[in-house]
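Shown here is one chain on its own, the form predicted alone, set out as structure tokens.
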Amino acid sequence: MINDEIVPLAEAMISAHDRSIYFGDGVYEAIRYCEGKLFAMEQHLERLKNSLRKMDMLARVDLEQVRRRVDRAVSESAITDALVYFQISRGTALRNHDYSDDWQPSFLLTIRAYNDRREQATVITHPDWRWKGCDIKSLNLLPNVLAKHAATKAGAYEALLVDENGLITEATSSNAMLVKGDVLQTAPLTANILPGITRAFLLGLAGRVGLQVREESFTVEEALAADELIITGTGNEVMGVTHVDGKPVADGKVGPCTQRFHKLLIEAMKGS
């Protein structure tokens, strides 16, 4: 979908002067659509609103129009289990770092079948080179791309990003958390991480899994010493990390809390 027009993928075109191309000047969201239901749509829209506000874009974006476009797209797609991606850029203009006050947003949406479900993953560690606004879900993802490719070259699924203090912030497209004893621990939102929708969902479920929540950053060494290490995200659901830089976490298998979280998430997405 380009603005309000649905076209075949091969015919989807945006302007060469779109500011998303020149500057990554825009924001995005990715939402799961499962059995006729958009999962956590309100939370995604609220995060989108916050990103737009911090990018000085909110005044020119109609959030109800965004909702209508997403609803229309999923209803016409005929895909029952999908990942819905959309981005909003600061429109088109000749290349100039500054932008005019009368800019108009450009909207791009794609839907693809979700077929990447897995329960476990191996990861590497990688320096966190990102900017200091990771709470904004912006289109500026080059450090994430480089870290993800480094993981692929190493034969791993993901990369845990480690800041200058040796603390894990998150992964390239996932939040990270660990289980130690009866505690579920993850970096606080003040640690320059994305406020993940799945992250928040799991924190809300911790009591049902018999865990207390601790929002406190942890080191690579603490991750390796955990009973379970988990990565979460809209595109990743809930995965148990079995190895970090080739070293096993606990017994190198997916733990019971991870399995329980994954089951509860799937049930929630299906509305059961």
Contents of the next structure:
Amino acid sequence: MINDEIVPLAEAMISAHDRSIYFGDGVYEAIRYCEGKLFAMEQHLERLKNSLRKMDMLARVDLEQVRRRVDRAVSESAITDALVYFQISRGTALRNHDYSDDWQPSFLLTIRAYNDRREQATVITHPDWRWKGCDIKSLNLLPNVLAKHAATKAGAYEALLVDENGLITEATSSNAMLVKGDVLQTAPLTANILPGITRAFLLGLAGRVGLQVREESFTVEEALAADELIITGTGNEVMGVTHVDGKPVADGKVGPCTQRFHKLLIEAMKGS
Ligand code: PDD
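Okay, that was the form predicted alone. Show me the form predicted in complex with N-(5'-phosphopyridoxyl)-D-alanine next.
To see the whole picture, the full complex is given below, headed by that same chain.
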């Protein structure tokens, strides 16, 4: 979908002067559509609003129009279990770092069948080279792209990003958390991470899994000493991390809390 038009993928064109091409100047969301329902749509729209506000884009974007476009796209698609991606850029203009205040947003949306999820993941560690605005879901993902490819080259699935203090912030497209004893631990939102919708969902469910929440960053050593290490995200759902840089986490298998969280997430997706 380009703005209000649904077109065949091969015909989906945006201007070469779109600011998303020149500068990655825009924001995005990825939302799960499962059995006819968009999961946590309100939370995604709220996060989008925050991203737009911090990018000085909010005044030009009609959030209800975004909602209508997403609803229309999923209802016209034949896919029942899908990942809906959309981005909103700061419009089209000849290349100039500055922007005029009368820009018009450009909107691009794709829907893909969700069918390639894996149960478990191996990860590498990689320096977190990102900027200080990681709470904004911006199109600028170059450090994430490079770290993800480093993981692939190492035969791993994801990369845990490690900041200059040796603390894990998150992964390239997921949040990271660990279970140790009866504690579910994850980096606080002040640690320059994306406020993941799946992360928030798990923190809300921790009590039902018999865990207390501790929002405190952890090191690679602490991750390796955990009972369970988990990555969470709209694309990955809840995935058990079995190895970090080739070393096993606990017995190198997906743990019971991870499995329970995943089951609860799927139930919520199907029921919401
Ligand atoms: N990524 N951290 C980062 C850096 C992410 O890009 C994502 C999501 C998450 C998890 O957030 P959520 O639970 O709201 O999906 C954490 C999406 C799926 C993507 O880039 O495709």
